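Listed next as structure tokens is one chain, alone, in the form predicted alone.
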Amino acid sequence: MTKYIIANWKMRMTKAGAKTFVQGLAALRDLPKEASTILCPPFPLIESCLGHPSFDVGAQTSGAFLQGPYTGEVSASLLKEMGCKYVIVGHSERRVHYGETNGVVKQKAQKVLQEGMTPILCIGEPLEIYKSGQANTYLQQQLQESLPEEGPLLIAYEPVWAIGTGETPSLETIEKTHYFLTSLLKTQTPIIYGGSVTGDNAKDILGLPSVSGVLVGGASLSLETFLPIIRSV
């Protein structure tokens, strides 16, 4: 069974650092065959990550339109032309810092699918919702309003309170949440987990039957911390 190991470098990494990382990862021949590794660098570093058969490349977001007067945006069509196969849409940092609504996220996901790429659709509840016991209600609305009409995609469950904090839900909570999300979907869709994933907890998380992979933030910035996660598959 394929397990997706996705590196989200966010607004980190340098050109020199990316070159060293990519060369090191591409040179390895002993990685698990079940691991499907995807690197999602900042836009200017995408080209320097392309061209290696052992991993795919994705973007961290894309525009809601394919062309037009949208200063600073990057279209799904251009990302496809560059060689991307995946695009993260709806990450909580995009929703919070840039005001992306469920409707905007859905529009972006549909454009990614239209261009023949795979959206990695992120959903997740904030701390106050989690503590109130309303996580499932929140996630159901977020998923249903963000989900594109049709096409293959990945769902990334990232509890907002766990991203970059070093905290993770219990394995039981992850499992129950993933099964709940599966029950809401009409087609069989891989659901991956994200939120303070490290080499120390990756094996346990990836061992859950409902987890099809992990979306990794800080631990994806160096091979020293990222390789143990890939080798956890």
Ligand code: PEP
Contents of the next structure:
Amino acid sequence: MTKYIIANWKMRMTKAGAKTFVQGLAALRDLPKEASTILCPPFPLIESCLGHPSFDVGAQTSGAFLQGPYTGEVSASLLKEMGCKYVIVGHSERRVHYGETNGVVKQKAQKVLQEGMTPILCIGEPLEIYKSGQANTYLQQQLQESLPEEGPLLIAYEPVWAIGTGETPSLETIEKTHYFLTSLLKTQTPIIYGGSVTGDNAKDILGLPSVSGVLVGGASLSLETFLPIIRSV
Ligand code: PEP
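May I ask for the structure of the form predicted in complex with the ligand now, the form predicted alone having been displayed?
Zooming out: every chain and molecule, the one shown earlier first.
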């Protein structure tokens, strides 16, 4: 079974760092065949990550429109033209810092699909919701309001409180939440987990039957920390 290993470099990579990373990863011939690796660099570094058969490239977000007077935005059509196969939509950092609503996230996901790419749709509950025991209700609403009409897509379950904190839900909670999300979906959809995944916990998380991969932030910034995650597949 394919396990998606997705690197989200956020706004943390340099041109030189990306070059070293990509050359190193592309040179490896012994990566697990079941691992489908996807690099999501900042827009200006996309081009330098393309052209390697052992991994795909995705963007970290895209515009809600395909063209027009939207200064600073990058359209799904341009990302497709460049060679991206995936686009992350609805990452909690976009929702929190840029006010992206479920409706906007859905609009973005639809544009990504329209251009023939695969959206990686992020959902996840904030800490106060987790503590109140309302996570499933929250996730259900997020999913209902941001899910595009038709797939194919990947869903990334990323508890907001687990992103960049070193904390993760228990394996049991990840498994139960993924099964819950699966029960809400009409079509078979890979659900990946994100939030403080490292080489130390990747094997256990990827070993869960309901987990189809991991979305990795901090530990995806160097090959030293990212490779052990790929090798955990
Ligand atoms: C993320 O950015 O989606 C993420 C999961 O980050 P980290 O792995 O650093 O928690």
